[in-house]
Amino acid sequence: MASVELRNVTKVYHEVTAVHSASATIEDKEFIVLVGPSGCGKSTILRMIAGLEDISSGQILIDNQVVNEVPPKDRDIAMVFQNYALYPHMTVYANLAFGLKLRKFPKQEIDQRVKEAASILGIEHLLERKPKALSGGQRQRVAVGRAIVRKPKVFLFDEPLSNLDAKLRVQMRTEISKLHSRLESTMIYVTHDQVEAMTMGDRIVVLRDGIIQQIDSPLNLYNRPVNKFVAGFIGSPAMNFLNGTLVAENGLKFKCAQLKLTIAEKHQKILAKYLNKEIVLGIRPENLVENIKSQRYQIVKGNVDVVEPMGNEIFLYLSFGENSVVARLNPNTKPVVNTEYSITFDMDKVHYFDPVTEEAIYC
């Protein structure tokens, strides 16, 4: 296996610029995600490691050796795309050998390396059939497996859970989290899901723009995220924000419309600087709580405007005037749409982000 270097990768299509001088470190065998909205690079990133794109500027390297000009098939890559990409008119087996009857592999080792995969990946009894009498999801099995064969030193995944209903797209994410564990491989995995990016990932690049914003491990992009996009795009449902002022009224004070919070006394020393400035308060829906109390819990009433029963919990969107939040709450409580009903912020856990520069105020 081995790791893989971005050293400020620049991608200019028609004068416009794609990716913004990207640069990130896969270690080997990590498993890393590249997250964000539809067009902010992602794909681009990974099409430019696998040589599909040429690069305006910059460096990638490969197992330390610079790549820029080296083919595709050189770079002993492998890629899943997310339409699968398979050859209709071929068996299962023969989509799994192509590429490495191409590579012109001794008949028996090719024969060996299909049924491992095969059996990797459980579609041992499927070989014989062609894509078309394939499921979604076993025909994602044998892209998988196609790049399986090969044992490349770096897989690349191409949103190849996109085309699947969301059971089997649960189903496929816990498989590729195994083979990676079992594979012991460098994966660099391109989604636009961000719960994927979460579940999957020993890291995370979050892309806005064609700009990184933040690299870091799921559990520090929820619990410190770098900015306010980032606040937002990880976690679902989104993060809160509300925008109001800092005022000083025994300590200080978080205003907002009709809201007024009392701010955490651990967070009050950085905050100090905005007072009686502008300020975004963040805070996720989980942290919105059933009626506590408690010094570091502030009990608010709002209206209810929406309530959405999800099984295993409730998510209820408030409204404050013309600020609202959405809160998950537990499955047994029972707020009427249009009537007053009030919920709790839990002060420790609010985050704060500059209202100009968008970045987050640690505390």
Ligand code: ADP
Second form
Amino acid sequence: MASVELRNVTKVYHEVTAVHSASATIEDKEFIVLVGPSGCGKSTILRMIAGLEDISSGQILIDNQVVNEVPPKDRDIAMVFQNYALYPHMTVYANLAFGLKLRKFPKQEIDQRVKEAASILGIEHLLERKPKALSGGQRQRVAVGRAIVRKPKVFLFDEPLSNLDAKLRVQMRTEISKLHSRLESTMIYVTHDQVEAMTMGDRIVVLRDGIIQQIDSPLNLYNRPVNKFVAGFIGSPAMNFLNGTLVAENGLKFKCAQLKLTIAEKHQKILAKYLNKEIVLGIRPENLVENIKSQRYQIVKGNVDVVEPMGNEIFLYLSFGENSVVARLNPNTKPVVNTEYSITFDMDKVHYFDPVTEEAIYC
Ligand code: ADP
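Could you give the coordinates for the form predicted together with the named molecule, as opposed to the form predicted on its own above?
Below, the chain from earlier opens the complete complex, with every other chain and molecule after it.
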């Protein structure tokens, strides 16, 4: 198995800079997820690691060796694509065996590897079928199997679950995570789905417009996002943002239209430099809670716009003037649309961002 390192990797297609000076080290046996909105450069990074795309500048290293000039077939990497890329006229067995045959593996070795992969993935009974006689999930397993038989140094996954329905996606997510524990191999996984990233990655690389924003564990991304983009991208429903000003009134207060919130004691000192300046307040939907009376919790009244019952919780969309927030509440609460409702900000859990740079102000 192997480590993978990107050193200031840039990719320019004509005028478009798809990836801008990306640097990251993926440790041996790590499961790393590249996540970001469509077009942010995830697939380009993966394809450059695989050698399917030239690098405009920078270096890629596999196992501490620069591979910029190494052709894909010699990189000892296997890639699983979103569209499975199975050969329709071949049986599952032949699909699994194909890459090994090309590499002139002995028949017996091929047979052993195909059967082993089929057993890991629970598709032994499908070996004689053609892809068209398989469900989406089964096809995806075959595509993964084709990578497993190669016993590569590094596995690359390019949005492999996008074509599956929601239930199967969740199931395959766990299967790929289990596979990672079992094979103990380095895996690099691309997705636009932040839930997939959070549940699967040892670490996550968040990308925006070809620029790496943050590389961190799922929990750190959630609790300590480096900027407003990461804060808003990770978590569902997304973090609420309010633009306001800090004023001094018995300590610091955040003022935004008719809202006035007392800043938590522990945040006062660091935020002092923003006095009388604009600031962005971020609060996650779960940190807007039912009414609690204390200095830490600030009650706000708003109009109920929408109530979405989810079964185990409700999403409440509340507006006050120009501003609105979404809260995750206990399903026993019964807000009524177009009536006034009070919600409480847990000020200890609030995030703050600079309105110009959008960088987090760590308190
Ligand atoms: P993602 O995988 O995050 O959706 P991509 O890596 O596919 O993003 O694309 C990143 C950017 O590079 C996009 O702006 C895309 O339009 C552009 N791009 C990707 N491939 C090509 C190409 N072959 N020619 C020109 N532009 C491309």
